[in-house]
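This document opens with one chain alone, in structure tokens, the form predicted alone.
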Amino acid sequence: MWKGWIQDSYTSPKFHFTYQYFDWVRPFDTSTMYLIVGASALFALFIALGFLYRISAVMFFLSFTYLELIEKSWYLNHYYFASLVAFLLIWLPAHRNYSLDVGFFKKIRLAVVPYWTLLILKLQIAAVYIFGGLAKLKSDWLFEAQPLRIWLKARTDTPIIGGLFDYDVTAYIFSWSGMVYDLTIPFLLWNARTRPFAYILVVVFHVLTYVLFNIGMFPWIMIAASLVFITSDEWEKLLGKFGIRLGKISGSAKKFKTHHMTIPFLGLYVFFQFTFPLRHLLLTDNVLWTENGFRFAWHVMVMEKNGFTEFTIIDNETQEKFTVYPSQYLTVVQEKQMSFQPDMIWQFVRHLDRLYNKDGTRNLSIFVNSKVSLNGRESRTYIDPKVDLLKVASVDNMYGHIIDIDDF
């Protein structure tokens, strides 16, 4: 609310990149969407004090997937994990200690809970740093150290560590490093014995990455989340050794029980956590360069990409031809990430399609002139400016429209 994001991403925009299948989803009004962004604030609070924990989990899920679900050109993947954690507490018997409910409800004090509490938890962080660190698993980031070269090159006033980043070697240490953390931190994680360095392994990893990239939230979303991984024995003698007591349940007090439809459907959700990361192996050769697949499958901090586009749009009746800049109107945000996103593109020209032939009786045809830019590459024709964006029937065909990258 503070910084305006409210009318930069909601309210001012004139038109906005949907979801597929989410075409439904739109704003309201400013004063409305302010309510809903302040309502979703205060039901994760209530979710953090454990007060009507249920309902806030609920509301906090719908409200706050509703506001991501809004426009695709702000997506990033933490609001993605943020969502699924969100889901997740749905289900979890988070507020049966240690909450406000229980000194309202003292007969729902649990004892113990199952051990797929704590499990769902860890699979879902594991699966955000597995396909991390699967992604990174590229030419250009193990053998070009890109985007590293570029973007550390852009941080030499870094204090103490600036210096370093004029060499390409650091840029190589960075890249291998980022790989090797992201499929190995959550082995380290799980196991007792390297579980306290791994966690202060996490702790330096995301606090560097903070200082050094822009990512938003992302950095302490995972240094907070990843203390699942802490056992309740662990955490005894941790805060123990601050004069804290938690203090042991009374054994009269119930246990939880897990509905019979419970683990199967956790199953069902992890079975998918762990394979619609990977749907991209199906779709294209190149998901950098394509995006088909890249969105949801923790594709994070992998590739710097550029663009450039405009628009000719042809009268076939009149043969009246002009030209169309999308910053006459989109945002900032949302053209540039539309100059190298091919289901953007596709959706913008229907969006200037319903501009420029409102009553449905004129024959148009639009052309699109793209320059893309991918890791440093030198910039280079994109969608193939032959085609009639009009006559693509879906976005899933818009792909195959793309002229390949020829040294990825």
The other form holds:
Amino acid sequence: MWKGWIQDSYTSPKFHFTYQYFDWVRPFDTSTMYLIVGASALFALFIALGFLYRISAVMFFLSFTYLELIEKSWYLNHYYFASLVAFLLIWLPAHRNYSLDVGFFKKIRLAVVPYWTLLILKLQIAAVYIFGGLAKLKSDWLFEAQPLRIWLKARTDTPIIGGLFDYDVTAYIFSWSGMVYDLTIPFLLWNARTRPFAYILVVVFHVLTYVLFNIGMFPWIMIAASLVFITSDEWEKLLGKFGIRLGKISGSAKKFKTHHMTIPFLGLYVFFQFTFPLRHLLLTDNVLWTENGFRFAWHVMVMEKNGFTEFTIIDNETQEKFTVYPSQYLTVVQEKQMSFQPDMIWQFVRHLDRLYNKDGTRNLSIFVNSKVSLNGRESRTYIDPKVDLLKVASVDNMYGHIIDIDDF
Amino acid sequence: MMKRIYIFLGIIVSTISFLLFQACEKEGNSEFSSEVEYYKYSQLKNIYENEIVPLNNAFVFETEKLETLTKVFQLETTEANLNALREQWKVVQMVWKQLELYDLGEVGNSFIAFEINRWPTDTERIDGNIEGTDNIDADFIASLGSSSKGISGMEYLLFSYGLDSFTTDPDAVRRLDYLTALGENLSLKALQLQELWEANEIAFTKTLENGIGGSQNQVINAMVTLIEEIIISKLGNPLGDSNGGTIAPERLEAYRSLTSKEIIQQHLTALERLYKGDFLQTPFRVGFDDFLVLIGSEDFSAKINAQFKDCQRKLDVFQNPLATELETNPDAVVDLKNSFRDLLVLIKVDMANVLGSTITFNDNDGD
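Mind giving me the form predicted together with its partner chain, seeing as the form predicted alone was just shown?
Let us now look at the entire complex, which starts with that chain.
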């Protein structure tokens, strides 16, 4: 809020890249947006305190997801993860002990919760790691150590270990160990014998990513979320070392009643979570280049991608020709993200059409000259420059006009 | 078993704490953790000491000379003095067009570049100020918006009309006052710019981090911004990019003084020197080209060098002022613009990709 991100992200841009099927999500005026962001933070705090938990969980999920859906160029995997966890919290009895609510409503206190309430969170975390690991099973990551080779060389200012980043072998070690970590950590956390080591690994891995890369809250979210793998017995033992006793809960006979629709519903949810991230396998041969099925699939930190776009607008009646550079209409973040994402280029073309054809009477064609560089490769033409993008009827058809990358 | 876990945990926690402590303390750390860091520091020091400082010195010197000549012209309003003033204005413009590239960091945040040269100048407002009744002095000029003063404002007064606008015109005296006050203001701004840079020397040369605040990233962003401005405003708009294709020479920067081509030449020279670190006084010439070689991108480094030469070739085609070339040889101007566009792609896309430069923030999630 104090960095001015609310204006920068929501209210200053004249145009927003909305999500497919969510084009109706629009920002309010600046003061209302401040209110919503503030309220969202407050609801998150209420969830943490277990205060008016259920309503807070619903409100946090709605407000946070609303904020996320306004602008596609701000998409981050951990925002998506926060929305998913917020959604799950709505259905979980996470406030039925050690919460403020229990102080107000003593009858809601529970001694035990059904296993599915923990399982669903564990599966959600496992999905992030497993798909994050699968996304690394690519030649760039494994055999070229990209993008880590680029990123580590850019982080040689890191104290103590920075000197190691001069060497390519360091990037290979980080790439392979990162991949192995992602693919194994859920299982190591799940297994009681390996759990202590696994959690230490979680802390080490995420602190290292925090120190090395600019990835915001993600490391802290994952470190905190992974605590859910620790069982109640282990918590008792662990806290006992520090002289803290949780004590027996009165009314321990009370049990949580699972609604008969809950398990089928959660089954569907898990099915979705474990299949949706794989949709790119049906949609494209190279998800990093085309980005078809890239979002909501835990492709975390797998590419360094930069682009350039220049649009030519031709009035087919008058033969007037305009050249448009996106920086004239978009924020720096919007321009950067759009330059290598076909669906956003398609959206921007529609925006240009609205600007240059306000009364709808002009017969325009819009072409793009786009260059993209991926993981240290030389830049090359991205979208077919001969295609009139106004003739591309659907955003999904846009992916058919990407020029293939041959050295992947 | 548990004991081993605790020992392992202790080592890990200590290491992390130390790393975090070091990370928090890295501001002001003068040690170089690697060869790359040493190169980065050497490059920034080279830019500051061998380009920014000499250019600032030259700018202060030339603007003072310009101020003196305006005062001479005010006392002796002759054709010879007007010509001398015009020539000196061109010298100032040429120095500024090299220095303008370094509008970054705290210097950029001060918006002093606008005060020095904002174009297009607001001719109606300047005429209004001259025709008005306000006392024209340093305070009055300081109170004006940037589009009615600075280098562009002086160009309007010096090159739009002849000597009679300063002698026989009804507003001649006030026009002379205005011109003199602009010269004085510009000279003052040059000194302020120099002071700003001196105050920011350490911040510039020692901020080696890779984030958006890192000096090397700021320099890359400054290169990108300037090349985009050349493409969009200095060539694109006059070519008719924004009006449907109608050539508009009056949209060239400094078209009144017919120095538009020279301005682009100065930008190109400054950009190439910055890329190569090849400043006149430099014994140790560390530039982006060396940096790219250091990280194993020799071919790419050579490609950017070749693109600079291509831009120069396209600019050398022009024998006449750019305003004339726009009318008579627009295809060659388009070629020049396209050459700058290719240079932009190499720096904004390829170089940023190879160096992992952060052009925006919070985008490392790879999504």
